[in-house]
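Form predicted alone, single chain, as structure tokens, below.
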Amino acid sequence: MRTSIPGRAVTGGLVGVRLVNLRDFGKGNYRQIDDYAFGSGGMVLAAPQLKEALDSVTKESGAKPYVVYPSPQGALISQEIIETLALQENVAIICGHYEGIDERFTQKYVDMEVSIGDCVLTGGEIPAMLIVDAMSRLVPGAVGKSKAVIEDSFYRGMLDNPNYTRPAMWEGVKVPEVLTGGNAQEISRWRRREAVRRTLTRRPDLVSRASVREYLKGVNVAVIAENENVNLAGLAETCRAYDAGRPYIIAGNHELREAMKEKYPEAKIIGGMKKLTGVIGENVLTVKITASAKINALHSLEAKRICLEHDGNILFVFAQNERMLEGVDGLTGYLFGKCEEIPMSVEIGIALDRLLGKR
């Protein structure tokens, strides 16, 4: 807590670090704070003496901290978590030593047992050190460029791309082209495309919980009406929170387009899927999203692998009917196994929010 991020965020008062020893609270000549397993077994941390460090570490703070337990037992560390404990005013790692804390202590006293991995470490010291080091980089002010934290590997989900310095040429391997032709636009996207394709190939479970949204071209919304009974509130502002533009209304005659340009002036209105993609350019990826599974449908979340996998704007299509969307070609995705009753416009939330992972 002396160097680096965390030391500066620690010198410039950005965030405050206190070490309670155990030992101070422990009983007899000895300051024993552990003891044997009941039912046999190794030591185990006492509950007498852990409650007592915590009440120190209350009583300075004024309430008792959210308390956290580096444990086997704990969910698996992830960015979501990190973030979780960076948002608490203050924060009490207990580091387990032997076998563990007593389970009276954890079922009462802890708010979140967290892992670092299937691995044996000695103590708790390890895995308190990387969760103060994660959470010193997101308090503001801790690192130089706000942008930096954003950029990083998990904040958003997805693994970084490649990064490569001098020399241009080692042991006959050169940095690719694009990255020393000095075209910004050409650099940006090759970053983003090496992230989607290393992310596919080594981690494609964390495109369930990334936020995709920057790394498509472009992305539209449709919805095919047949009436002016379509329940589109908040349209616009939820295709706008999700980058996706002014959403486009297709309406298949003249009377239900001017009725439509009168009800949802902040939508285009369009004649037909035809007009549709000619408007938005040449290698669309059309995913019609249905509420409910059907044949040949693809999960929302393997409709977001194909997205990210393709180099080309997306369209997002829905239906007023879902009988509508059986003569437009494209992918069909699906939110849920059965028939779920609820206003189009909450369906449309759901979806840009499965496939696009804002955050």
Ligand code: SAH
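Everything numeric here is computed off the predicted structure, so don't read it as measured data. Numbering follows the first chain given and starts at 1. The term rigid core refers to the most C-alpha atoms you can superpose between the two forms while keeping them within 1.5 Å. Compared with the form predicted in complex with ligand SAH:
- Once the cores line up, the CA of V196 ends up less than 2 angstroms apart between the two forms.
- With a cut-off of 2 Å and the rigid core superposed, G117 has a Cα displacement that falls short of the cut-off between the two forms.
- With the core held fixed between the two forms, N161 has its Cα displaced by under 2 Å.
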The other form holds:
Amino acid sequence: MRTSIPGRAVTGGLVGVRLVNLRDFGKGNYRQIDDYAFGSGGMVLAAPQLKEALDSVTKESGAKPYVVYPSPQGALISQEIIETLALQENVAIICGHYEGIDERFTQKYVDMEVSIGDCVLTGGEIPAMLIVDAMSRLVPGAVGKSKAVIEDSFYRGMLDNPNYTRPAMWEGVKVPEVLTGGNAQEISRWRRREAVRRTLTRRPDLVSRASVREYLKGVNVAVIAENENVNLAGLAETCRAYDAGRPYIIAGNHELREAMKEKYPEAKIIGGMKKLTGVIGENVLTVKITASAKINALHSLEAKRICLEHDGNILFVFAQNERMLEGVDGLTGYLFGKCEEIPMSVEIGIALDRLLGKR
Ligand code: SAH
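Provide the structure of the form predicted in complex with ligand SAH, given the form predicted alone shown above.
Starting with the chain above, the whole complex follows.
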């Protein structure tokens, strides 16, 4: 707590860390804090002493802290858990030892049991340090360049790109050329692609929770219209929120196109899918999304992975009537069980969030 980033956070007053010695609440001449476990004989930290220690913390901070017990039986720690803890005003971490702590204390006063991995340590001190360290770097101002935190592994649920420093050539291995080329746009594109590649090959399980919008190039939305009731304003807002540009309307029929143009003078109305992909540009991946539970439809997670693998523009196609999606190549993502009553702009918002947003 005195060095590096946690040290700066503590000395700069951004984070306060107080150590509480359980011994101070011990009983008798030996200041006893533990006792033999009923039935097995190992040592267990006793509930009354733990409670007194917790009360002292509550008294000093004026409110009951959020109580975390690091334990191999807890939920596996993740960046999401750390982010949740960092939102708490006060967090108390109870370090177990030997066999652990009395279960009654856990049941009554522990808000969250977290494990740092499937291994057993001798005590909760190292897990506590881990939690404080990971929390402290999330406090605004703790990490010098706040952008650095944003770009780290897991911040948006994706792994970081590989990093290199001088010398540019070492033991016969060169740093990827793009990094020394000085083209900022190409560099950021390379970093995005590497992050995607790493995440998909090493930890594909992370993709379901990750926010992937920034790892994709252009995202476009089109709606195949059957009638003029598209609620373009709502749709445009939804698309803006997901950085998906202005939505396109595909209207095959001439009269419908004319009616649409009159109703939505600012709309981008196109006659057909083929014309549309021409407008969006080269290298477009078309992903058709339907809201109803269809057999053989791709799960949204799979659609997300396919989008990540594609190094180019993406076009999500929705239809006012699902029947209209048939016969065009692309993918259909199963997104909802029942959705007849959901307005289309909301339905598309949910779909975009499943595909692009963080879980
Ligand atoms: N008998 C316990 C293990 C106790 S290990 C059991 O099998 O569940 C002693 C203490 O070390 C625990 O109380 C806990 O605070 C800490 N500890 C050990 N392994 C841990 C892990 N993987 N994650 C978090 N804390 C751990």
